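What follows is a single chain, given as structure tokens, in the form predicted alone.
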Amino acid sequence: MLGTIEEEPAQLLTSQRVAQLNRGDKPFHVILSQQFSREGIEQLCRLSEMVRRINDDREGSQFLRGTLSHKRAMLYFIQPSTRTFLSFSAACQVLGIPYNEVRNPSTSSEVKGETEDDTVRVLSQYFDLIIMRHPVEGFAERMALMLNGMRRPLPIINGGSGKDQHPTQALLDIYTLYRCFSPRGAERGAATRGSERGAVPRASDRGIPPRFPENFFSGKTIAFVGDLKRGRTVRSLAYLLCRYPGVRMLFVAPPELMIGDDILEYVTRYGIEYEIRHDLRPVIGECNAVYMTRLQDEWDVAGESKSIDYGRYHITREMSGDFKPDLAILHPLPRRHEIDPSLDALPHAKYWEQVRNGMWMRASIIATIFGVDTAITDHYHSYYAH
């Protein structure tokens, strides 16, 4: 099941928002995390393994680039972008999708005075997916209520929404700490170690587990580092790691960045257990995941970042003798000055495979919208399960 867990009559609001997105128990949108259930979010990441095991070989990568060689997406990317655009169309090539893109309003018809809702109606006209990243919050959700009512709807992916969600990089993100925390992780950690900087091994040295154990996250320590209040990317994963028991989350940030009142209600409705703090150094030998996060200026109106004291919320190579063995460092990039270069090379430094991650879950979550998923499960367990 793809859906929502079951709602308190407090959430009744998004139940009914999630209830728009969804066609039935699967997500039709991908607009929220809170789309996507515990046993949603591990379908997916079990998927995951099996989209980048099969694309491991020629006659596996031609099998995935023919499930939906019939679609065609649009990359409707109007805020600045290089990871999140160029892994969406990565994910699309593995699927075999043809794309196009729009980056620059300025190159379409908006010039004339057309309203972004027509350039919208239009490109759906075109395409079978809309992929869409946009400044302003709650922009993905109204066009993809818009095209519900459209006599050909189609899917549309929430890639950034202003300072509210990004589902799909919070799925990569849990996708990652699965990767990180499963028993083959450790394994996997080890064989990187003196290897090249954030290589990961092949898919074929691995096999997919029947599913996550039921106290995954259980005892697990997460922190979420720095710009907290204006973090999309922090705020849907604490949205996704509500759905795990056990879990316990440090938010360290500025006072005027930390994170909003709203996710700490969300977290605590799920009885889930919080710390605020701001300082990373005395906290950073309690936890097993950082989050760590640049400062978003851009979002300022007046530099008021300027004042802020940051380097608090950095991590250096001087706390690596305090780190976990198991520590995962985690960055939804671009990063500037946050993470010291010379931890890159440090078996915790999880950023690049996170980045690679974030297209096997992208072509995953693509595969589950157009239904290909159990094509792709059933192939796995033909041609690669042993």
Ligand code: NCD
Given for the second form:
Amino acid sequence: MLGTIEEEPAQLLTSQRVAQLNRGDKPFHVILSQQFSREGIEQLCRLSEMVRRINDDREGSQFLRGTLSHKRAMLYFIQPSTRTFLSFSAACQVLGIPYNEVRNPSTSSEVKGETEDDTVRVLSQYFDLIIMRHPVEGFAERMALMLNGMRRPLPIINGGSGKDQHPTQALLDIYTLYRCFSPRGAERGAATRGSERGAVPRASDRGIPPRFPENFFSGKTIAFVGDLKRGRTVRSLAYLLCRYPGVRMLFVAPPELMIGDDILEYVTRYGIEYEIRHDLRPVIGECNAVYMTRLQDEWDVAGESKSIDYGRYHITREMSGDFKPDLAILHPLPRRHEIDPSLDALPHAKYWEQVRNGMWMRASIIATIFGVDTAITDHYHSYYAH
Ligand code: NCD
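After the form predicted alone, can we look at the form predicted together with the ligand?
Full assembly next; the chain just shown is listed first.
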């Protein structure tokens, strides 16, 4: 049941867009966070737990590599990227998908005057999946619709679209939050073979639960900190968190870099409580999670962010006395100075785990698009969950 979203009439446009990107109730292209229902998010989190455990030994990793070895992927990343590129390429490797890359348009026929649309049409003939990072908002979505009209439609995954969205990052962020907020201790890793210990809550020791608790994020305060206007990861995560009634969001940013009104309207429509703040220090003690972001000054038109005092959007060692015991510090990376490196050693620092979670989440997304999620789940239950 991935991607079934009941939209208000005012959201008709979004639901029309979602309908064009999904096939039935499942995402075919992954372009917008609004494509994911709560059920869909949770299925992906459960699948990520299964994939990481199955991959933990030789037989399991061989099984996973056989699931999609007949598919080929193109990583079309024409905006700078290291971790997202490597995360997707590692995810392809987990599933046995050979991949190729275009990262520099100056080496493609675009220098001969080919349009980008034609480049994507050509790529679509060689590959079964295009994973795309592009500086222009809406480009990945437009290409998805264009490919829908071709004889051999193939899925596009958005690995970052301008200042707009980065849905796979948001899915891995929510998976990280699940792991952070899950009960730890005896029930952790009961069905685990090998070194990795799962932390997603489970109803019994027979495996991963069919549902997460109804109130999972209820009463949790999640602060988004920094350049919220141009940070696409924040926008995508805010959309996903709207699936969780009872969550509270703090948007902590300089007035010039505050989150867009479109997100605030969406959050309001879903009845989510939020506050706008301009300084992290006074609110840090209220937070269960802080989502730190860097200044996105590559989008400056005339150096306008130089005059901003970004120090108020840093998390420092001095604040640690006020941290709640379960505070989780997240960051999509790359970081500059917004997290004091001395915090890296604290249990609150989750940003390195976030990177690893991303590899499993992206493998799960790709597996789900190609319909091998059921085979992976069956494999998990026959080998690991008893
Ligand atoms: C982010 C991005 O590219 O939007 N990085 C990432 O994908 N992990 C955040 C950023 O660049 O600041």
